[in-house]
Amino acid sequence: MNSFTQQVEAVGFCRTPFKQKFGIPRQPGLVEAKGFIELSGQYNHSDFIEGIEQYSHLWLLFSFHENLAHGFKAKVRPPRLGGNEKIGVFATRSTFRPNGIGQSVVKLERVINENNQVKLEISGMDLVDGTPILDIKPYIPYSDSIKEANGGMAQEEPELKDVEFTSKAETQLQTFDDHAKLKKLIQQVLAQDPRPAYKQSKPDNKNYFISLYDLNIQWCCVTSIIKVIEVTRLLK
């Protein structure tokens, strides 16, 4: 067996509106958040990233931080299956990989320099708040882009459903800042369903709750349309 050892450490982390896995789209560009990476260490500096600007999106490499703990699986259920198939995990972008390496492309909205802190404003991530950036690379359209390339069991878009709002959350988003903005998010984050690939052919009597910024968003899904029934800050 080959052995390859190297010290990998992260360049910096991803700061985003998503608090928990629950709720995070399943690919990036799905959802219009915006969010930043904030470079640490001796990485921090502006040598970095001198020219990144020339570029719309970049490829972010990150670690799984939150699955090292549960290693890995040869064989996993993806959502796209009905969450009840099992295929290969290398067939698959399933978090629960044997390095546990992830990577995603973002647009990138703008360089920020000020404090001595370094940080590239994104948009269209699908991390975790906190996630371990380990390296950061320009997306080139001409070679990244594969307009024949299969995409297998992931051709197609996945089907949205339709997000409404209780006339109690409806009155709650008046009460945030960009509440327009908000209420974009919220219902683009929604209209994945989010609940597990099993549920998503049928309603349910459950509510659930995602954790976006520092608010906590309560819905249950009524025949085949998502109900937000309202918005409230986290309790600290």
Given for the second form:
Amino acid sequence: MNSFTQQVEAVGFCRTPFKQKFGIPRQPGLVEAKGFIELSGQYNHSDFIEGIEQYSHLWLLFSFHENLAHGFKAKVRPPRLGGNEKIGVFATRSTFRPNGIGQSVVKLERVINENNQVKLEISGMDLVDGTPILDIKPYIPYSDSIKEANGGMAQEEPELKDVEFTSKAETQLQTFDDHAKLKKLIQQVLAQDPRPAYKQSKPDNKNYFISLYDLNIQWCCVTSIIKVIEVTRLLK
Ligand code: SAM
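I've shown you the form predicted on its own. Could you give me the structure of the form predicted together with S-adenosylmethionine (SAM)?
Once more the chain from above appears, this time first in line as the rest of the complex follows.
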């Protein structure tokens, strides 16, 4: 048998603070961002998730829907190799891949069933807002975590950078609700240094922007420190 096709449909959609791909952590569990999975269509029924609260973590299979139109190549340049060395796409977690399927383990915070909408509150996800969820499965430690596994080029967590806030950004942060939580989220996201891999080893005098929730965060990398310049509300 050398060909097989299967039609899949979203069972829900992920709501996250990440309104664009730039700035999203490269793997789950690196930033404590909170989000929701809103079950959709025929799947928006509590029967589908009955008993799920017994698990602390879930596997999400999802579509890299923002990249589907760009297709895939057999070899890619992963950030872990500095963005210039090529290896096979199946030897990476590239977001441009055959069938465009991603998988992330996330923390299940709670189950919500209100106003005829079943939602799972989750945290630690690495997904852009609106990501279609194709399947949800319990994380089973005895078989999913393999102590002696070799993670190849991705054995260790990515290195983090220090993050500082200008006094202007500090003052602006104070005007938002939950500013302590917001500051921690911005710090965790930017500590990953979202810049392309080939830029990360040196500071550059470019200003960057990421959007979290309805906020626009302007930042730059000075020496080896990430500096948050401004935190402003995105114009509607
Ligand atoms: N943990 C998943 C995996 O291993 O399949 C995803 C890893 S991938 C490197 C994580 C990146 O996917 C994020 O940093 C973000 O840039 C990108 N991403 C997240 N949601 C996406 C979406 N819906 N479409 C395309 N890219 C997405």
